[in-house]
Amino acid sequence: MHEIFKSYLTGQIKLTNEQWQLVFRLWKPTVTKRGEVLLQKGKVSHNTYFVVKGCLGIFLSGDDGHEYTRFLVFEGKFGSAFPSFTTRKPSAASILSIEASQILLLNYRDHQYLLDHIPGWERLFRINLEKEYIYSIQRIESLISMDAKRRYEILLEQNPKLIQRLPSKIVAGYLGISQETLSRLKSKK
């Protein structure tokens, strides 16, 4: 799993051989079962994820009991309940592993050992956090300003692997819609 992270890493940082090794130290595989969760609703974040193969699910509750898809974390993305994994509060959502996942962790405090020791770090952390909070923004927006049927074509457009992969309630709840509109749109197609 390491490998797989250092090349997706390359390129984006340079470390010597010894700071690899720091890395790879810090940064512990972990084998994840379909359904497993990671963190409850109420608790504390204490890690932060990269996933090597499979997908992580972020969830809200509704008082309803209704669940909504905050984000998916995919192979080659980094993950957590970024509020309660920062401000060391409880978190308002859950982590699921939602397919049977390989996964690095890191814990907030090895976390906070990288920023402070590895040269580049804090800039690679700061990078991909940008570039996740342009994407939500843009999530954000497109539920706001978009109907159903369009946050579905251009879910089709940019990741149409993504409604094959993955169960309709968990593309539903991604897509701001009910499973009954996403069954429709697809029987459109």
The other form holds:
Protein chains: 2
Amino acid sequence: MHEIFKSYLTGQIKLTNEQWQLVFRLWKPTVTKRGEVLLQKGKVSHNTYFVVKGCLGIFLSGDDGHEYTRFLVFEGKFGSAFPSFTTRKPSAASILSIEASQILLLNYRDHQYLLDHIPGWERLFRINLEKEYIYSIQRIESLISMDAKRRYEILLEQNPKLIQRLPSKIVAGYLGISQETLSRLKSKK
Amino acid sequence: MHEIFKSYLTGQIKLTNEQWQLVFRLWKPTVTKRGEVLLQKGKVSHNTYFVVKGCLGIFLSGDDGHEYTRFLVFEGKFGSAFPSFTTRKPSAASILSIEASQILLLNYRDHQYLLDHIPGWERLFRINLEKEYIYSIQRIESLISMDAKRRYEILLEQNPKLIQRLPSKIVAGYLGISQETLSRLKSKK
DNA sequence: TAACAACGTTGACAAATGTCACTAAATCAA
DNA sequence: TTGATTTAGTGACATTTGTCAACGTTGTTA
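Form predicted together with the DNA structure, per the form predicted alone context:
Every component of the complex follows; first up is the chain already shown.
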């Protein structure tokens, strides 16, 4: 798994062999089963993740029992219950392994250690943060300015694999609409 | 203005006098009038801002002529048309001075210069980025999982000054609802 | 294989929200 | 001040979306 990890990061950062060994030691490989819970809501998230294979989902469960999809993490991406991991406060969201997955995880202390001790790591992290922030801004834009149909069309255009790959329940939660509405959007057009 | 800027940042970063002088030289003070346009949509945003006094708004204009409020920047906060500023691509949003304001602005090249040459500046920037990202995640949560009434109640609770201070047109755009719906929410409860 | 659970679709209806038109109130400039 | 412009509130109605229930399909597991 570490070699795949390294190949994703090459181009983003240049490290010596010793530094890679340190990075590998802190990012711990794990495999998960489909449906496995990595974080329960209400608990502090102590880990951040990198997905080598498979898919993680970060979910909000509403008071009404509905599940909303806050974020999805596919191969080659970092993901976490970011607000909880960063602030050390209980998480509003839970993390589930949507598919059987191979992931790497890094705990909070080791995360800080890398930021402090690997030159360039803070930049790598910052640039990934910028990308995620931009993505979240675009999501806010679509949520405040478009109706469900346009949001779906745009998702279909920009991220078709997401729709093909995931159960429509999760896609609906991601778009902020009910499963039934999504089903109707699909059949209409 | 620079002294106020410095007082906001003290606690976040420790710099020598020479370093502060450099920072002050690059962050250029400007005053704006109410309604002044700082960035037109479709143009690349070359500046990032710090608001000393007043308020900036980052707006999306929909095809239908509606204006949506992507972000608001009050005293003591950084703000920009982030996706455009970061990627150097044309901005989907425009930036307006909502009130007559005193601001500092930093262009892209100087931004990179500070990241590269002031030790600790990248960390300062990264930590501010984390806060903004968390805020945007919480906004996504409220947009996908709550109806307009609850979003308004929560905004009223967490950010009452925003509602008091700004025209309700802008507040409605921020919540992703029409002005009329906001007006009805206000009167109902 | 059989039984059971999860998922996706559809209809009927209810609730939320948008649109348009109009009026009242506030703001601003001359 | 006056007149003009912007902004806020409200009613009537249309549209979107949610909710609940039913049903068939798929997938899982004993």
